[in-house]
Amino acid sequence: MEEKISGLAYVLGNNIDTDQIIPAEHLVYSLTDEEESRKYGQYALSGVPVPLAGLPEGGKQFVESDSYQSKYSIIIGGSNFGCGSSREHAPFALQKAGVKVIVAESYARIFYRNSVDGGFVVPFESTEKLNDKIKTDDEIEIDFKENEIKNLSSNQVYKLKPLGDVLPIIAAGGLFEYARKSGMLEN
């Protein structure tokens, strides 16, 4: 797992819920077939309206329509990111969007587990709100080693939640591959 991790960030309110990050109609695609499962890229955060999606200056599509993945590849979440159903399509479509991290005030719990059970994407907590001191299409870098968030487009420095045990299941891939290799799993 890299140490650090850069790219665009997306910015969204509080109370983000599974159907919002991948509504009921797309959840007819296979995940496991590669060429469909792209589908639940291109419909990632496909329920949030537009005017809400980057906070606060609003009006961004997360993935442009022709499209299978997004140029934004770290979400900057308010508080209950997540929340709603229990789906598991729900990390997995923005892992499939090209999200690699998800920074957020707090998550539902199921989402959160989703997220790192499936390997999907990097659920970071923030120490403090962020959605209203970072903008959508701001360069963002994660620092895993030093739980930071720096944004670089405004040369500003954040503290995160340390990721402590769920780190080896992220790095992993998942919490099937951790169990496997670290011998709980038969390969």
Second form
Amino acid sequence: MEEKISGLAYVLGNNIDTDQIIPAEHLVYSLTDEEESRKYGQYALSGVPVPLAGLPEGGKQFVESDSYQSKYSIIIGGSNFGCGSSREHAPFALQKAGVKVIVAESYARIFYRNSVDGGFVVPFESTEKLNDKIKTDDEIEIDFKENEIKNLSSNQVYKLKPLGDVLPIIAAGGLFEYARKSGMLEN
Amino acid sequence: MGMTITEKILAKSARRVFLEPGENVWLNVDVLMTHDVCGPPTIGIWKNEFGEKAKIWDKNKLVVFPDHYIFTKNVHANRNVDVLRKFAKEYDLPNYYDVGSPRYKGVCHIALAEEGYNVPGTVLFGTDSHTCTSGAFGMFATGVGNTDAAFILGTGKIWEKVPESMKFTFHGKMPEYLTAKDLILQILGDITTDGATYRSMEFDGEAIFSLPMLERMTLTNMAIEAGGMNGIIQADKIAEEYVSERTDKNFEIFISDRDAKYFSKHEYDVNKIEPLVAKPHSPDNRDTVKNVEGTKLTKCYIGSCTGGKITDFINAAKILYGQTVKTSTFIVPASTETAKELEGETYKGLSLKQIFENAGCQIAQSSCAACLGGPDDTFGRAVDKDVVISTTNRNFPGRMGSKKSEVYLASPLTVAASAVNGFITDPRNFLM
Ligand code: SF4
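Since we've got the form predicted on its own here, give me the form predicted together with the partner chain too.
In what comes next, the whole complex appears, and the chain from above leads the way.
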């Protein structure tokens, strides 16, 4: 696991549900076919209503039309991030679009598990509300060792909650890798 | 110290005598359920991770229902069903319910109950967030993603954090104008969409235990809308009877101890609850039907695992009998058994099907249909700026199709009353 990750922030509101992360009509593409699975990146966060897409101004496309990747690699959310369906396509789509870390006040359980067990993105919990302090396009650095998020654009540092019990799974890269490393599964 | 039903079931599954909320434990899974949207990627991960040696831990414990995107021309969606079909054939799965065959069942959560997979005291995981529905049978049931499901598929095991429990007690005798849907909308408005995140929601009280199993399932179904890990209702005589008619498996009934610890307790008098809606765009955006009465509608929808059971249609028929709908009204029986019952079940001498047809409703084959939007050709899908009232469980932006549409969630009584008038209507106008 890297010690630090930096990138541009894309800021969202509360209750970002899985239909906003990847609208249901797109769930039909293959997740294993390299070429076809790029579509998940293309449509990541395409269900977010335009005025709420990229706060505070809104109206900022997460992925440019005709692109499969986003320039944003760090998502700042509010509470209850990832609520809704059990679709693992949601954290997968974010990973495909290039997201590395999400920082939110709280997560819906299934989304959180999927992010961790699938090894898609690292879901950090913030210790305070951040989606009104960090703006879309701010430059962000996440420090895994110190459990800190630094806004390089405003020079503010905020504490993150330690990853706790799920850290070994995240460090291993997902549930299967973890189970192999810990001897639960054969190599 | 005492334990809740959920804690006791998880302890049994983890082969432990005692456990506490917050502990991470490895559970032994009794049933794994998957469907056409999450089944193929689950199978993909399983094959990939276990490689040549990939083995299903126990074929009899795997249940597969195509139900989401099945009556569509969409090639990708059809390919998903083909993947399931091939997989079922290759591994000779005993519990595969293929679409287009007489075994086809419809929406997974209802089919699980009807086919006898819901058994008190057991642990069921499914690749669908509404897997919590099965908790109405005094069992632990919850949703997981594809990686977790693939892990279960190969090992029969999964980790879970033992949840704290919240208790919701409903006192009194259910009035005729209320349904389980109103009760859960009441709770959602009170605790909001993350009020039960990572917790168990336990329902009890006189009003709950008077409900038939299918109505109880509406409550546990929407536990996930409050973020709940599971919803659970202690199994009683009504549950035992339902289960015994459908399976000869033995089962164990767990009861929460009197000194069990709860994160919170919530008490309601059902006589003080009014018919409710959840306004766009969140299931916790609760209001009384009275307050939004008159809102013009372009579509009415009665279907899904929440509101497409025979008990929901009986309620709708009480109002639609002898009436004509003023707005396009879509009827989607959740399961093929429900579809059959629409013809068998009667009200004032007419079958429910006749009542709905006479009222001008359109009736579809059993499936998830427009509950989650789906491909363009999906029956009842919200288009453009549709204003919909629906018995389903989610009204997030775009959930039923168009991102510009607005969806109100309500009970089948309220949806039926609204269909007759073409605008949102309190069912008491028809029942009293
Ligand atoms: S009916 Fe709706 S909520 Fe139920 S399983 Fe199908 S899509 Fe999900």
